[in-house]
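What follows is one chain in structure tokens, specifically the form predicted alone.
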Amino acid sequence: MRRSFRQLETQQHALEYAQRLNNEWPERAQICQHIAQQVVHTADHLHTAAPHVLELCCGPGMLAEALLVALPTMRYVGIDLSPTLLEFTRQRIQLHDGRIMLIQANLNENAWLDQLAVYDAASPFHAIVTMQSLHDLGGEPEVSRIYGLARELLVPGGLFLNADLVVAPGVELPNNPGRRSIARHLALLEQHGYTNSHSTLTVAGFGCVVGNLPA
């Protein structure tokens, strides 16, 4: 049975589901990578030996263990609506757990800004990530909305990267709003207030669009 990410129920579903993710599209751990290196650069440009980074969609984890592995000093916050994905990624990274923060939520409702409040709230981010989840929100104004928030929880200087799927410019899918091409994600976030923004990488149906909060 092909189940979405809200359909996972145990470890083995969450399993196959990261499987059947990486078969489908085996360009993710080049993206994961990818990710990694913007990180640790924008850690060396803000001079920061122990990088607080946020992962929005954290699914089943690779990312995650990307950045951890890549930054042996930062301290990570995911958060994902699935449970089930979230216990997965704890057992994924658990080597790393003194590091780590997950929490359950909906990046569509406000509670996990109070949720990252409690957390930490004297602790702005030095890098905002998310990959190949942010067109599952909904539509343009989803995308949009969490680009604004994401620039209320960034340090000066500090790194918003969007590594999703995309189409090209002027198409627009109906069952999948969500998928905008890297000129209008470079526009939303050039009216959200972003610096520097530009596309680092185009692989595969995926295109990652970073922005930095000015310094």
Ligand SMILES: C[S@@+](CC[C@H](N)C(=O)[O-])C[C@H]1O[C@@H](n2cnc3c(N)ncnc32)[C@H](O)[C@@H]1O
Second form
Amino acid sequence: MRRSFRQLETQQHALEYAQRLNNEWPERAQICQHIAQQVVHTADHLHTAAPHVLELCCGPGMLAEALLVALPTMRYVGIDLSPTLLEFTRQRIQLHDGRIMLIQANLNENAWLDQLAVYDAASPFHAIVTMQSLHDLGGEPEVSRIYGLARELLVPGGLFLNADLVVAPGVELPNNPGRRSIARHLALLEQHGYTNSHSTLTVAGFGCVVGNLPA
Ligand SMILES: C[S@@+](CC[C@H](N)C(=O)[O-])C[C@H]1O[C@@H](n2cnc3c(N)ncnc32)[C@H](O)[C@@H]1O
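Moving from the form predicted alone, what structure would you give for the form predicted together with the named molecule?
In what comes next, the whole complex appears, and the chain from above leads the way.
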């Protein structure tokens, strides 16, 4: 049975979901490494010894694991809607316990911003990253809202990175309005005041777009 992230109830469901994503998009491992390198580069650029990184929609924790390995002093916060996937991630990265925090929240609501503060994770982030997820929030308004909120959570010069499934310019998918073109993502980043917005990778239907908070 092909379950959506809303239908995952057991750890076996979570495992099958994680495996299905990687079977359908084997390039996800390459994308994780690419994102980790972007964050390493940002941490070097910002001269921080302990980068603070937020992942939106961490799902089964594949990117979290790659980040924690690539950045041994990183403090990581992951947010996701699914308690089942968060438990899967907690077990997956428990080796790094002490520098991880996982938060269950709906990113389309505002409570996650307060939750960050409650958990004392409200200190600004050097990087905010997300993979294969923002299209699931709805359409362009939901994606744009996240771009705007993320801007308030970054240190000056901090990195926002979204690696998501994209469409060709001008294409609209009525059943999947959150899939935007790289050009639209870059335009949204610029509208929200990010600088140096550009695409760093296109592979297998994914586009990775980045922007920086002005220094
Ligand atoms: C396709 S999965 C990708 C997961 C992970 N980023 C990865 O690439 O392995 C999409 C993720 O977005 C999460 N998600 C969808 N809508 C959400 C929302 N409104 N708030 C928070 N998380 C959400 C789902 O629970 C799921 O984990």
